[in-house]
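Shown next as structure tokens: one chain only, the form predicted on its own.
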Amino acid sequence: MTDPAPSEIRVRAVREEDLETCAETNGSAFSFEWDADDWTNVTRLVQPNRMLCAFQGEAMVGVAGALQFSLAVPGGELPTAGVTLVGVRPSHRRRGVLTAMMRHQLDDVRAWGEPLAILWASESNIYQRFGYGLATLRATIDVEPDRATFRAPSLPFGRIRLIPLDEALRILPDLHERARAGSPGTFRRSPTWWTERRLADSARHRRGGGPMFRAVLEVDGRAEGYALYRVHSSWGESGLPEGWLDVLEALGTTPLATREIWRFLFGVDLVARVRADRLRPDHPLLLTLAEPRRLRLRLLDGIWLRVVDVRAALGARAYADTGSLVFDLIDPFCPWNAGRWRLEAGPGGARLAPTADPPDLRLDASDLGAAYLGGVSFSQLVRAARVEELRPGATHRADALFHTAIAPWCPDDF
């Protein structure tokens, strides 16, 4: 079978009744079946219209959906696109379906004034062709929880409950917009979100696992940390316990609020091991217990950030110097973005606008997705072959201008 041409393939936004279609072919494309009700649930969270779907001929090969989230970046927050239910059927890859869905998408995006789309790669190698750079990372941790001891003794402050889902439902998410604050690559969480992703306990979410437990930490009365958490339970030959403990969310507003809540997850009995794998790259954990070896600490890639609007994107962002920077950016998808831009950063704001004098750095948009948080600095570009310095020192001064104090994180997948 020929390749068909790009012509052949059609993109469109999804019917009401291309739905169940829909979710056998992207069903096909993970090698797994959707659960009706599951189904159901991802259509409460992704709207129709913000949902492509791509036909050869007759038969839909490939489907693309786009939340729409508020994502925060260095100070402040901005419409983003989540891009999420990416899948094209086995039998048409490498056919020109994704790219073509990758162009429709982005067309979409900057239509609806979302200047950033961002995404967790099921495959990071197709992505950054397209557009999009590594903009976080994500830590994982693997510890026996009687070698998690902090380095300094304290005793216990303030009160752990075990909460009820419409308590959770209540209290959670205002503890979850307190702690995530000035936090880059953390959006805001919608009222479905919470239900549907978040604290959604399906058979298919508890993976073998228990029940979803919900503890939250009150000082003075006050919710000021929580932690989400489910148990495998598994007990050896000896009679001893062989599970694990597996930390879907553990948050606090205040350092001292974070430190009680993990002493907490550390000291839930029964179990041989805490795990958790979509922690903060920052983790204080690292700097709080006597033995970090025993984290077992590893990085893995976080979301990929496009950037679909460079002059709304860079204007929109805070800067954490002054000064100004003549970059040369190549764009082949997004041809709009492509150019010579200087960007101007003071104490009113900053300006990005196009220019003809010479550049101080060359390099690709989806090198400017992984600096724009601030995640990946522009030296660490540069020693990676990937940005050209044109002018001696304006990397440092690249650097000093993108660089944040707090590292940026994404906890959700989506």
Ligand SMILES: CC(C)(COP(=O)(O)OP(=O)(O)OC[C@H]1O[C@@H](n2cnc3c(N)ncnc32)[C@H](O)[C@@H]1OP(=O)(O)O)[C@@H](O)C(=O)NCCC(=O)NCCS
Second form
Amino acid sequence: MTDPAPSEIRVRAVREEDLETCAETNGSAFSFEWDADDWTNVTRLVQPNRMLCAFQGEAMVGVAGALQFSLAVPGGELPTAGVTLVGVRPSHRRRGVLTAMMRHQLDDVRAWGEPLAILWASESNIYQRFGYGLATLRATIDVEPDRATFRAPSLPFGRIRLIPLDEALRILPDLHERARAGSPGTFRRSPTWWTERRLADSARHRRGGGPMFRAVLEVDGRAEGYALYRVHSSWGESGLPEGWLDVLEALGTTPLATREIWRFLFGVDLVARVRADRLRPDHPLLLTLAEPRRLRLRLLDGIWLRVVDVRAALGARAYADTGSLVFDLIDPFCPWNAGRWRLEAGPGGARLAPTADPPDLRLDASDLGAAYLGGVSFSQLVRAARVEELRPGATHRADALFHTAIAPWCPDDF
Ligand SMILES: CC(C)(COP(=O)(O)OP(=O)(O)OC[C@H]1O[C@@H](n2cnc3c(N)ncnc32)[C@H](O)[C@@H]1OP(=O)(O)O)[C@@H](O)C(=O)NCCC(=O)NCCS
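Got the form predicted on its own; could you also share the form predicted in complex with the named molecule?
Every component of the complex follows; first up is the chain already shown.
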């Protein structure tokens, strides 16, 4: 039997009766098996009509989903597809199944009126070919808590309380909204997101660690910060603790509240290390500690962003300066975006319109995806031999327009 040609791949929306096979197909791509409850929780977040399955012949060979987010972008929020659950059976890889699903999905996202798509990549070489650009970074730390002292002595303030799940569900959504303060790259979490994702604590989430603890900082009776963490306990032969505390999330509504939450985390007993992942890349701890090197801070790729509808996406974003810029956008995968555009950013808002004027810059879709939230500057892209400056000074002008005071960052895994 000869292998079917890529043209025989069919992609369609998932139906209720496909869900079990979808779980099995996705599991096979990641070489694991979905627990029935965990899969049910996933389908509460991704509606079947936002999930795609690919077939070759009668066999389901690939799955891809799209969550529905309201993503913070500079100056506002935009409906955004959160690409997730992407997997192709190992027996059918490298035959164009992913490419067929990406084609179908980006057409769907456009039809749904969502100008952006974002994702976390299992491997960082998969999605640039589909126009996704590296839009945020994430920081990881791994520090001995007894060396995590603050550079300036200060007295603790406020009161820390460990809270039960029902109280966390009551107070954390509002606290999270206040703490993220519209930071680009973050999104508003739905009640389902809180129960099924952020505060979920099944054996799969624990990964051999202890239960999730929920700590809240109260200042004058008002919640100003919180931490979610679990401890992976271990004792060495010498009788000393060798385990680590895993910070799942730690946020404050003010700089002092953030410092107090970290003071608490660094003070939890019987752990040798405090580790955190998915911290903002410009995390204040680097400037707060007496020994920043002790953080062993590392930067990794964060979310990848695709501008699905260039006119809607650039028109809805706020700009740090006024001015105009003509750019030539190369976008073969989403040809409706391709061509020459003039961006006019004024005090009343921004507008993007097609133009025949000579371009200032030439860039492709993944360059625009990287620059959109302000995390990567046009100068960086020019230095990387990606964006082409066609008019002297244009890169500087583009940097001034797209600049954001705070580095974009996404704390949520999806
Ligand atoms: C990653 C994955 C979805 C790719 O699916 P696929 O059907 O093999 O992809 P395609 O055949 O459409 O590949 C399209 C192109 O991307 C390349 N590509 C795809 N996945 C790649 C990877 N992991 N590393 C390098 N290149 C990759 C292919 O070589 C191909 O390049 P070409 O057009 O130059 O020939 C699939 O291998 C998989 O399910 N992997 C395990 C689970 C996973 O990582 N999922 C992604 C979660 S974010």
